[in-house]
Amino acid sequence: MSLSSQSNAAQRGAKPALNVAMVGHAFMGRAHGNAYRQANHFFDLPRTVVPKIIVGRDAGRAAAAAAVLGFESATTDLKAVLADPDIHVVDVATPNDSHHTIAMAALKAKKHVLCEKPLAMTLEQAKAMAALARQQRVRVGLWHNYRRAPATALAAKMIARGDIGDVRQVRAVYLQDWLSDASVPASWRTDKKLCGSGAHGDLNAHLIDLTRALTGLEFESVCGVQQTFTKARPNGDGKGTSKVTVDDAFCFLAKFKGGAIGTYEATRVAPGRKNHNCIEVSGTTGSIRWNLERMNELEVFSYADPRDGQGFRTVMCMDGVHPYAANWWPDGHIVGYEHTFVHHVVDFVTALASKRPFAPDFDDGVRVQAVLEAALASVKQGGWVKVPK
């Protein structure tokens, strides 16, 4: 630890400092960064998180970007960032097609990682990136934060002891309405060259992660159909238009090893919803249903209960009992969003420091990518298609 470093550590307490680089500033890193300043003022970590530097390609709007989001310095140089001793967690927070290029040097530097989802642009690059992580055994994690909300934690909980009988359906929906006007311009999310799929990668990915974390069922094999509904954009500088290479809606079928059952519909284009993103798993003696955009509720169903008093019931996942409730406000007063990604920091900066496994890391990306894949060779076969092992 170098003397400015010690300085700074003995400022914050003793704790010692665990400094996180973070490569892009857009949307998701005002999310990251947000957690990295939040982490310590309501959770007793065993290390301060420092939001120590942010990496862009503009020095004036990384500068301006750390100045906001609370970071000591910025640069556009990644091959200092990396060289540096005192970096020890690196933060992917950049569209798609450079996260395999970004984390793989980061896991050459031996540092640790957090990569937004999904992982990569092909299962062959995540498949890398799980491998070399570890063989530098390094810790890294994805950013699936969804599995971090307390009513989604309190679900995986009731369902692994049983409260619901063993899973037999799973139905998710993630729904969008952003791009059904066509006069949205074209973006990184509508080029498959920078962003793998559409609604696919974008907002399936987070149901196939939330599926595993919630039941712990692998998927064995997929039938998906895929549309385009606008088949170009304007250009953001209004000039031209560009074509639109992704889908702007992807469904598929799911078979799971034991013989459940899913649906799974992803969409940008479904007017009225802005963030829907909902599950519900079906059991044998019991239901559980979660909606992100009443992201503090669970809706509970169970055979268990009197006959004459049976119906879905809520519960507010807000009160001291519930996973990271406790360390917010007072029974009842709820969260929001940007507290997924302060768990997702908790845990992974505890992980850490007890040496213990952390959830999703770079293998589980590689699962869902391996879903994503063979969802995408099932449109072009137009059958099923068995899930990689």
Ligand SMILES: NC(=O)c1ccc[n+]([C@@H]2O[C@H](COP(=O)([O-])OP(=O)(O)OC[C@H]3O[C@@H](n4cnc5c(N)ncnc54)[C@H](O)[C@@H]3O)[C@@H](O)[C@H]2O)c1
Contents of the next structure:
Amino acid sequence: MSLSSQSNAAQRGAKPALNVAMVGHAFMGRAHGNAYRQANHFFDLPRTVVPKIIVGRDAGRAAAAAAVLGFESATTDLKAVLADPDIHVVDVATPNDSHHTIAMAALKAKKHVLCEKPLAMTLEQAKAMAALARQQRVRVGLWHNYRRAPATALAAKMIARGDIGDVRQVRAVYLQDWLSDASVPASWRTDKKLCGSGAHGDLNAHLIDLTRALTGLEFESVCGVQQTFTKARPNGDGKGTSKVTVDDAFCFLAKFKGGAIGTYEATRVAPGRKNHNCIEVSGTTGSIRWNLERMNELEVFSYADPRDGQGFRTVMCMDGVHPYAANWWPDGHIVGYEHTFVHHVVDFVTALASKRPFAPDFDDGVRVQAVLEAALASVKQGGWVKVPK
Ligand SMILES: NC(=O)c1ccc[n+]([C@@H]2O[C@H](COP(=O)([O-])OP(=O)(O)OC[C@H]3O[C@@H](n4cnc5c(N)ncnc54)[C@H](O)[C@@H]3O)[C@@H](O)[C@H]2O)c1
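Moving on from the form predicted on its own, please list the structure of the form predicted together with the named molecule.
Next comes the full complex, this chain leading.
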């Protein structure tokens, strides 16, 4: 066990509060709410994170969520929350179509903003959000939490120090199966007006961010293909059907600045694949592979190993020397999905206090959005499209 984690608790005294207002309180609301509660328990942070208030659309449901998720109160009045000088951070955990409106309002009120991905519905919206964040001199973050598994953070470190040489290829897949069944009801996730795109904006967004985080590569051009296999779905209220206006599956090829290439596949209709988020990076002297479903492990191959002992080896990334690991449990006692969100909060709070950069910020969100949008354009035009600068 990390001695540091034991002494951290003892060293903690009264610290200035960092009060969080969270808009939205369902799937991501639970993940974020848990992270706000856990961050100070396991990490010695410069501020005490306080889950202060939940903002919802229905007073009763928001109050119930606040009670369950450990927030002090709930409201439906976002304006009042933004006018409250006691609120320091606004967390946008709502469907994609509302990110721009809520985040812009929070930025205008000079709040720090943590926004769910994808940052926006369009590149134009994303650019406006990034510009306003800079203008208001507040700090912003985008919830691409997969950067913050101990194993992915270690992979980024290994690639940066040259463990696999120069990166030549990235192959990344994010496979789910929850829409394989045509009777699954329509939702905001199948309506282009509410989400922008389907598996693409939902899952490829993570792969694009993970690629940039692990390799530092920037996308130059992309060529995509998409398909919607189920064209209409039953409405949730049992009355009639709604047209599916987004992709079920979206694949694209990528060329990176500097000559590397990549392949990407996002799907919600791959039977048996529940949350198979997997990235493999091949360099001149080695390779690294990570798969969320075995998220504490990193598969590493290196030509530097003795010839007769070469092969992919599995590094268990929960040793005190690994990113984030020392603050949790004794060596080898693994962490899970929810810990990536805790690490996100920890790094954001630390960056706030130290004035050091936090990534991904909205400028990173703009880069992800540019790739998403170029891939959509390439499907429409049929061919390679340059990723806008
Ligand atoms: N980082 C990740 O791994 C990850 C995983 C899932 C979803 N997401 C993203 O998180 C966001 C939310 O997804 P979710 O799965 O939590 O969705 P969800 O449907 O489970 O929850 C959405 C919440 O937002 C509320 N809401 C909807 N419209 C609103 C509005 N206009 N104003 C205020 N509240 C509103 C709903 O009542 C609900 O509480 C999406 O942008 C999604 O892409 C990210």
